[in-house]
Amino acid sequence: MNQILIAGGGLAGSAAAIALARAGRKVTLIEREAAPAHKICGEFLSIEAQSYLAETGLDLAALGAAPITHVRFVRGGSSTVAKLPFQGLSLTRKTLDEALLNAAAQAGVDVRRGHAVRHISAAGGALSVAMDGGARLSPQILLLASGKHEIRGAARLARPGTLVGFKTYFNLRPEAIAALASHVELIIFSGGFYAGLQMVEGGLANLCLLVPTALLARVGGKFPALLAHLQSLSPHLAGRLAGATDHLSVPLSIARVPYGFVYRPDAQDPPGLFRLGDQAAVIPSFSGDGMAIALHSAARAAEAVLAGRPAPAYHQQLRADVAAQIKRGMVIQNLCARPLINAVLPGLVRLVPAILPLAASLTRVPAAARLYT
């Protein structure tokens, strides 16, 4: 019998595994991807995320992380640049997740790749996990860190969103790379949806889009048509991608992400089932704090397991830590979707520079709640 089983080898799963294994616990981690793989993500590491990753021992600079010091807001022909209140970093999830899985294995975690958890049951509080291939495990503690992948028997029951996201990489022209260096660009469109563009390691640029499903349907449901449409709306985006070559043959995509979701603990929850990362909380992408929340949940879960606290107490603590910031993130996202605010946002940032650090502070894991600083 595995004492601790972790389903998912992304940021939250691997970070929790490392902490538990280094504390002397026997940990088995199940990762569905058999080899390093890209994941749909903006790949912006806030200062909070960097602090949590430092605890795992990763050297982000050695992994090639690109520094991000400024944000450029673009809408139509208007743009403004503001300095971030911290230095961010940008690193592909393919590189970051692989480094964390390797660190977990080195810490003594039994990492099993190319396998997936198919079903979870907790009759009478006893956990039973069905694997692909028919194997069944009975862990005392299960950390559910499957990201946006739902597992039968333990679905989040979150209200699905109405947006669809895409992510791909481009090899840009040298002049576009030079202009983008040290910046994350948020290209805002009428209606409140947006694109994010930033450099990552290896000289690639990460392009993420978040658009309404209705818009995707209007352009025929295909990514090339969507990208062409967005470039027709944004001369800036068209200029950045002029002469660029696509690094991925097919972009990554995801739909119906439940932004604003925070898991609410229930008295009937199994005492040994802990939810981490997106299985516990989902903040709007623009905040750039999704990875920090995932890592914070990993640290909180490891802390609770090592202290012998049950999952409901952990969920209650995590909710107290992050629910307010996620709610504020949703308020900001909804405000930015309003035509008037959407239209004046770049100018507002230019006229009131303090608005950026204010928005950042409102959508960050509170300093008082962080385990590492």
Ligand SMILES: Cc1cc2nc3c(=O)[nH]c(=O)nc-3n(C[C@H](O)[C@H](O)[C@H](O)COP(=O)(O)OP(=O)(O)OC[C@H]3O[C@@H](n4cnc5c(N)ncnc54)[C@H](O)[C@@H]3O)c2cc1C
Second form
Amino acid sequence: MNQILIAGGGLAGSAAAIALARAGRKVTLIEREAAPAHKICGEFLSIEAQSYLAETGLDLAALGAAPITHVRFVRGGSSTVAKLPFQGLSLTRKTLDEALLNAAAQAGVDVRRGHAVRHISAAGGALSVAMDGGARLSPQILLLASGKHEIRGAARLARPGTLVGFKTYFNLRPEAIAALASHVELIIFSGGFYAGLQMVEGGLANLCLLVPTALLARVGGKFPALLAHLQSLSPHLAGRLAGATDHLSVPLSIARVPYGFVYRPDAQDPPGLFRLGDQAAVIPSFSGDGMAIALHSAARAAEAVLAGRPAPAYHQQLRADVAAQIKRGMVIQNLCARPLINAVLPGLVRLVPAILPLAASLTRVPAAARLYT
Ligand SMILES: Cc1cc2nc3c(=O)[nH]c(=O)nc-3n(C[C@H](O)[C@H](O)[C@H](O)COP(=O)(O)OP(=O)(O)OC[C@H]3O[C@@H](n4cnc5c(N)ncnc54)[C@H](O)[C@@H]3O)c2cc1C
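Coords for the form predicted together with the named molecule, given the form predicted on its own:
Next comes the full complex, and the chain you just saw is listed first.
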């Protein structure tokens, strides 16, 4: 059996696989999706995420990534446009994750698609992985990169969140497409929840929403009713979606996003079980830095494995790198949910333009921790 097994071929799993295979390690990666698939994500790539992706050799522009230079904050009838402190990019996860998986295969990783890891056990420190279909693998090192999906035997003890996320794509009218060029829009609702809208490759607009579970229940639990409700609250969103056609028949959704979670290592943790990406840390989505954290964790895990360091040391390092950033993200998210602040957000950004670069810098992977810049 290969010594290194990676469960999950999202950003974190593929990036770690590439780094380890290029360093000469034999790596097997298990990805449960048999074919390219959409993922729930706002698909905004921060400058840090771009640096880490450049290290994998991906040419993001050639994949169709488009620059995002400005953010438009919208709240009711009020809106403000601010220049981002860096140039972001938009790229669908379907394209990005597929390119990374292909790069992993090219680097020599044994990529097995359409298979899922069902159970992990680490009795006495020896790892045993049960696959669907009944096969059992015994890797020396397991990189757990299954995103927000829990695997039996290795479930995180994350506090369940209260927000539910949706993502879908729309074909918008030409005027709406023109208005969104190079912009990401954050449409803020009272209560602090929000919708993000931006163009991605293929002429589609990504609409990503985060709403309280209780609100979804109040409108009957169905996405069309939720979207209709949000449009009734936001004339701006209603205007953007007027005459639009849905590109996905069913939106992607995720319940109880565990924002604020950072894996806390335990001395009893098996030395060969490394948690990457969302299995290790989850920053509020408004920061647009979740992918950077996933890629950072991949680089840190590969670094630790190559140096022969045990998993608890890696988890300690990752915690030191990102815990403060994630905590600040939570503070900002909670502040923005306060009615007084929430009501005046666009005006506040207009009056005090320094707020945006400050919030951005507070919620980035800190420069001192970054492995690539
Ligand atoms: C609503 C929302 C909006 C977001 N917007 C942004 C944004 O705009 N910018 C940003 O930077 N971040 C954003 N994020 C965060 C970002 O999407 C995640 O942090 C990132 O996807 C984490 O990468 P990952 O590799 O850990 O997990 P994932 O990308 O989820 O990959 C996990 C992989 O594991 C596979 N898998 C799962 N279970 C198994 C199994 N049992 N066996 C084998 N394979 C398995 C899955 O199929 C998947 O391919 C957002 C998150 C949410 C919830």
